[in-house]
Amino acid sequence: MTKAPSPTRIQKKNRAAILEAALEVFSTHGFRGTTVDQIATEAGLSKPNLLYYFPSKEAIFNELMSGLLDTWLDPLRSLDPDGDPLQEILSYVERKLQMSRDFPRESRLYANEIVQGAPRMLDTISNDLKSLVEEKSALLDSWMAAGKINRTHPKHLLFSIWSLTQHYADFDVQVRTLMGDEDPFDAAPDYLETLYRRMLTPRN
């Protein structure tokens, strides 16, 4: 069979600036609200030259998805049993913190799609985020258990975890707003890192 020939780097430029593009477009106007037309422009190219390289807006935000969900799972994909268990939930929650700092546009992008009924996830998240998520929360159990951290709902603190971290970059201009000059990101981990040490260290 004929090897498919690498694609030219003027080709991996181009595709590199419609997904750069349609981050942008999609997770200002969501999935409904944008139009390939928008894409292109973002990215300074026609439209008949941005479907030589996605036939579909469909296929441009499945790629973008994609690459989100590797990147989004990765902390929670890294829990490590052998671990210290506070230490290990405290690195989490930083470095999904971390993720909103850096990556605010790919996590509004996601909760655009879960408000919307996630017509586009519903298999990835009752499959992949399911079992992901299962795994872990019979870590968390198991911790709870051992008394190596308080007892409480395993799913319901991821659930918080991801509430209280995404929240700085899918809320950012209200958070902003209301915080004036201070930039949200400065009083925030130690904030969180307190909030959560307090509630799961165990009691003597």
Second form
There are 2 protein chains.
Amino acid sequence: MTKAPSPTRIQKKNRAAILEAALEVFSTHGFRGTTVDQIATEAGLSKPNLLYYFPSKEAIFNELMSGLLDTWLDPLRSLDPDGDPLQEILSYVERKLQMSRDFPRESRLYANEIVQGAPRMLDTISNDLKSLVEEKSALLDSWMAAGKINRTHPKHLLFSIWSLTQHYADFDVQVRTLMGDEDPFDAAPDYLETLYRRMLTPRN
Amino acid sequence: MTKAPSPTRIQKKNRAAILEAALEVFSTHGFRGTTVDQIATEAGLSKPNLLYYFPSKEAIFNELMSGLLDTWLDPLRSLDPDGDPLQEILSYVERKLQMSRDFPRESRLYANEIVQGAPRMLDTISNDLKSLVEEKSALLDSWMAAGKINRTHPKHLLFSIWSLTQHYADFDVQVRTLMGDEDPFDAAPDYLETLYRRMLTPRN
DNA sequence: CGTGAGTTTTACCAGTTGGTCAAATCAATG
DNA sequence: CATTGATTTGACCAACTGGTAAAACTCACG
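Form predicted on its own done; form predicted together with the DNA now:
Now the full complex is given, and it begins with the chain already shown.
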């Protein structure tokens, strides 16, 4: 189905450079706000040369997106049904926060797409993400039923984790402007751990 | 300094229609992703006709933004130093959440701008918003010092409120897709109230 | 009902953008 | 070192975009 010919050394290098450049540009200007020329320049290629490696701007975007999503959902996937509930959740929050710090561009790329109505991603969300969320919501539910963590709405719990952690990447400019010299990521882990600990630790 | 001539009936109607249309289009496509023609069509005007009322695309955007920001910051401004701390914060959260429900386009317009690095808004953020945040952080701090609410990082507290509430507007597509029939705004107020109550109620 | 300001349209332009194509260049293999 | 396939370039195009100019139309008011 897909082409068989093994990629040459140059192909590998240039495709990687293009995707890296595309991540940089797409994440700060969105799909429509990005020009092929910008990506090409950032990747150190000419526009026709770039289009020799990818058939279109949209193709670059799609490849970037599908590649991203796997990594992106990984922390949620590894929420372990057999682990200690509170610890599992706290670890998930921590991992998500680390991703916001270490891969803010990926977060912003995703945010850009969703804020604008996810025109190129609704399918993925409705399928892959949705089924994963259903599965993990059920897990959270079972933990609540067993009294391991406080009862709340499991989906809203997930949303809150996403929004709180990704905020530091997506609204980075605002956060840093308002915090001045202080690095947001100094206090954030502690803040979020406290928040979820107080919220989820079972009361007696 | 500014022009004095009072706006005619037609001017009033058309300028309002343009701003309404611009909000709709800008909030779903961002500045660069929006064309003047789109706004004009949405407003029921021709492009040159629209440009008779506003000198440029940027001018429309700026007017929209500055108009929005006042309303946007209003809930934070009205955080009352003399009110009951916990209640004040819970009311603030509730108001912000209502704004996400009732004015999601405004929230997305703002989100679009910040995610992309706030190229047209950094000044406002560094000035108006920053000083307001300093003031209210100090207020939160004093409440914590007085033992009225649990001690946490006041700025991170504010960030968390913004991110949790605006998430329902900014990521609306995702939230609704994942929740299916259930209206997100049914359970959200309760979820957030519980969260902040548990987080902030002083321990003894 | 005429007149002038206010409003709208038609035609247009210059710059940008995504993408194509054929020619030129490069690299590896025999 | 010759040849062939991979890579790169320069020239180009059609569609789109923000914005302009001037003519045409509409409307309130005297």
